[in-house]
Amino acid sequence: MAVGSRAVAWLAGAARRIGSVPWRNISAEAVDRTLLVVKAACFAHVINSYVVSLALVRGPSMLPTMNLTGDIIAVDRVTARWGTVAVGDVVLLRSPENPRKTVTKRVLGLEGDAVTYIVDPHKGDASKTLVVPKGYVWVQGDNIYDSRDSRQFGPVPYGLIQGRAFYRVWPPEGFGFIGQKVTSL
């Protein structure tokens, strides 16, 4: 049998192989899995963009409740949707001086609420107290030596609010649920 007799016989037979494989069935099963990944994909943005999501924490105006190095923590968004956030509560809220930071702050005061507070903890103990206004909040940091809130940017529209901090996931040693505090001033 010749060189090219044995080529072409081969190319016969392949083409009989490819033929016979059930391509129909394969695309159909190959869509089917596509839109389940899809499907999937689609549940997990919702679920992430309004119910719950995960956020990094770091830095040191939320200190001692959180790390300086970084926490992992689960955020439900509902609440902040719903306006059930509470004095005590802490927030993931659009930094009102960066636009493209998320920063971790305390909710100190609803709109309504007399706010006292010490407008340099640096420089001393003088306070100042103002009228929260409506459809705002009063945010501080916990660590209030080294902490940009509302002292400096003032009350923050409460459309900023992006969801409150409930769930510490990492580090292991701080599993476990963030409480509300109150700080006293």
Second form
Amino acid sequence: MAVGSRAVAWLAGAARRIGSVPWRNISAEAVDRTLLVVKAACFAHVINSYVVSLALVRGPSMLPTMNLTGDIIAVDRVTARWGTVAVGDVVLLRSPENPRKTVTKRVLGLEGDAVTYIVDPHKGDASKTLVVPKGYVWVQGDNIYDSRDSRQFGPVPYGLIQGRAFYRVWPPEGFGFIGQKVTSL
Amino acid sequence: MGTGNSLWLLTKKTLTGALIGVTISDRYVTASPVRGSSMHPTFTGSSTSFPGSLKGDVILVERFCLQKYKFSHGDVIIFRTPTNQKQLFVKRLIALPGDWIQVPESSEILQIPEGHCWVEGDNPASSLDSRSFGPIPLGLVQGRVTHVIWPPQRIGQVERKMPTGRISPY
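Show the form predicted together with its partner chain, please, the one above being the form predicted on its own.
Let us now look at the entire complex, which starts with that chain.
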């Protein structure tokens, strides 16, 4: 019977110890900390979607402006929302062929502009001209020999533009503003 | 400076609430009033003039579908119009990429290109939709409508409905 009474005493002691833990304080602190994390995440989302965000761009279609193996660029989200994208801007847009892909191209024509482009630079100099309809933009990669852009899928609706690339953050050798002028290949 | 302090506290709380509200509205779920009659009888929109704008249906829009861009035939979606990026339309998704669709009121049959979709309003008499501006890129879609949440007598789920005999997946 000594074992039984010792077990009961131990249980009573454990219950007292659990009772003396300040649960209310701990839960209040946990809620506080969680709320802080939630607030920070919401702040990050708002900055990312409405002010400025970073993006990794890869691929040959914007050579020599962007590297083949990947640059990290700062994307300004305000210009696209306010409708002040200009000809010569490098923009990030959702691909009209695959909404899950974001592509980087340069805007060469806004609505109402007449755009002249070389249909297929591999096959000679034949060019076409067309007028960009209202609400659309004409985008082209700087490397016209290896870029899928408006020459293949036509002018894209302005609503697909996600932001304007304005500064290269990585690699450090390329640090600097992304220019308006197209450096021809 | 008691009132100054409580004013600052109120500002902070409002700002926090606004941040959280904007994040939830952008990423998870949002509510929006309906204007116009292009989706009658599914939604009863209000007229565009005040105080008409208070009498329209309010719909619940979910944003989870934008993670994978997976939609089904007959979903009601909201999207930015191709002709004006500041305007949002609500229409029904009739055809997905690769489907062949028969354009109404013409004997034309066309295939929806990759990454695009065909949208139409439930009330074809007064609906500006793909019959005018053609298939739209899926990248313009901003959410999927799941419920009507106002007025109380019209609260309910929005059903998936397809007009018969219009599309073929082959």
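Positions refer to the first chain, counted from 1. As the structure is a prediction and not an experimental result, all values here were calculated from the model. The term rigid core refers to the most C-alpha atoms you can superpose between the two forms while keeping them within 1.5 Å.
- Once both forms are fitted on their core, the CA shift for residue 69 between these two forms remains under 2 Å.
- In this overlay on the rigid core, residue 33 has a C-alpha that sits 2 Å or more away from its partner position between these two forms.
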